[in-house]
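The data below hold one chain only, encoded as structure tokens and taken in the form predicted alone.
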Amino acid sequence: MARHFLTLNDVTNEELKNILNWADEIKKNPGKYSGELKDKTLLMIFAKPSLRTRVSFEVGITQLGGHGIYYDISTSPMGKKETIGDTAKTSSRYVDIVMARLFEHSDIEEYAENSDVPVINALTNFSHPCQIVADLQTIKEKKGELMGLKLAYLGDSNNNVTHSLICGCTKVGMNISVGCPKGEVFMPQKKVVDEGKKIAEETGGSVTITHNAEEAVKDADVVYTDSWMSYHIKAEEKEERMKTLMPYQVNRELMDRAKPDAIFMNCLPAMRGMEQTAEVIDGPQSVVFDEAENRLHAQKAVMLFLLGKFK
């Protein structure tokens, strides 16, 4: 039975830590793994635009000795003329592994249920596990450890990145503090928060939800934010959302409330003057491009793990 990676809960705490160690090793010694996936084919299914996801996965499979196929489902019968299940059953007869960047999380779950090969979630409306593996790799690089660190996430928090950060941080024993406006529109889903708190009881981490940005970021080792205008947000909502979210903008004053050596992260793309100021994202504490690079190494580790090359 194929092993899938749809959320970070698809791996154990120990497996996540191993994947991070492998990602570090791959980054340091890429040539050592250049033939590990020789003659393997990765199908890359895209329903959403992408820069980092497409390029990092295609380069990754190529550097491992395999081949990537880009498949834009805007020109596909998947989910229209043909069911998602039938698409999965067919494609898994051709390829060795699949990554999919879809809108609805239920769609990738349906695809995985019908696939005979591993399926990687490269982003849905609920979860973005590959991003968080790269984030944790970056934090570990910069701080030397993960256990006991505090990550402050600020802004719109009812999204895939926040959900996956809550899961990922607690799995490695970190403390995550989410600062966001009140209400279901902006707060992380309750089931995710409850699950994160349960994991934290085992690992020594913690989950805090606050509506005070200064409280969220106080003494943080990592300050993180993400787009205020996700793909599903209508353009006409921008002005009202900016008014609501502006108190959570990561600016110099807010960064100064974190630890002096705190790092700033954003999974990109980023809008200067919205979720963060240019002074912060282009400043010395920003590691956003190291974070973006690590998508390549982290995803290589995930592919090798799912295909049984790492145990």
Given for the second form:
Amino acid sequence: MARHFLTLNDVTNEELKNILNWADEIKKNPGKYSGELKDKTLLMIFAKPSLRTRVSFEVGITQLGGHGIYYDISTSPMGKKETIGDTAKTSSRYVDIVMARLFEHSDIEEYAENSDVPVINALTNFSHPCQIVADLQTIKEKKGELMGLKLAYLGDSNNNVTHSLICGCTKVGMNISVGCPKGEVFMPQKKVVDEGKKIAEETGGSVTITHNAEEAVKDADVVYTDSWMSYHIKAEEKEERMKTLMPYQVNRELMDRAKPDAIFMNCLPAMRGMEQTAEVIDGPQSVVFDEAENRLHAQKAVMLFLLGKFK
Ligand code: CP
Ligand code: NVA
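Switch from the form predicted alone, shown above, to the form predicted in complex with phosphoric acid mono(formamide)ester (CP) and output its structure.
Full complex below, order starting with the chain above.
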């Protein structure tokens, strides 16, 4: 049976650490892996826009000797003229591995259940595991270690990136502190928080939810924020969301509450003046473009892992 990567819980803590080590190794010696996926085809299904995911996956499979097919869902019968299962079963006969960026998480689960080849979640409304592998790689590069570090996440937290950060941070023994408005619209889903706390009991990490931004960032090693207008949020909600989320904007004053050597992260795309100020994202503590680059290396490691090239 094919191994899938729909959330970070699809890999053990040990496997996640290995993937991070391989991502480092691939970054340092890309040429060594240039023929590893020779003649393999990656199907890249997109129901939402993308820069980083779309480009880094295609470059990644090409650099590994394979080929990527970009497949815009608006040109597909999937979910309209045929079931998701029929698309998955059919594409399994053509390609070796699939990545999909879909709206509903249940849709990628249905796809994976029917796929004979590995399926990678390239973002659903619920989770974004590839992003967090790249994020952990970046934090490790900048800080030298992961265990025991504090990551503060600010802003919209009923969010794919927040959910995957809670899972990823706790799996590697980090402490994650989420600062967000009250209420289920903006708070991370309870099942994710409960699961994260359970993982943290084993790894020594922790999960804290607060509605006080200053408390969230206090002594943090990493300050992280994500878009207030995720791809699936309707444009007409913007004004109201900006009002509610503004107390969680990452600005200079908030950054000063974190450790002096704290790094600033955003998975991108980012809007200056919304989830962070220009001064922060364009300032010396920001590592957002290293973070974006690591999507390439991290996803190469994920593809090699799922195709059994790394054990
Ligand atoms: N971070 C990220 O997934 O970016 P894209 O939406 O551009 O792929
Ligand atoms: N939360 C954001 C992440 C973008 C990479 C979104 O879903 O749009």
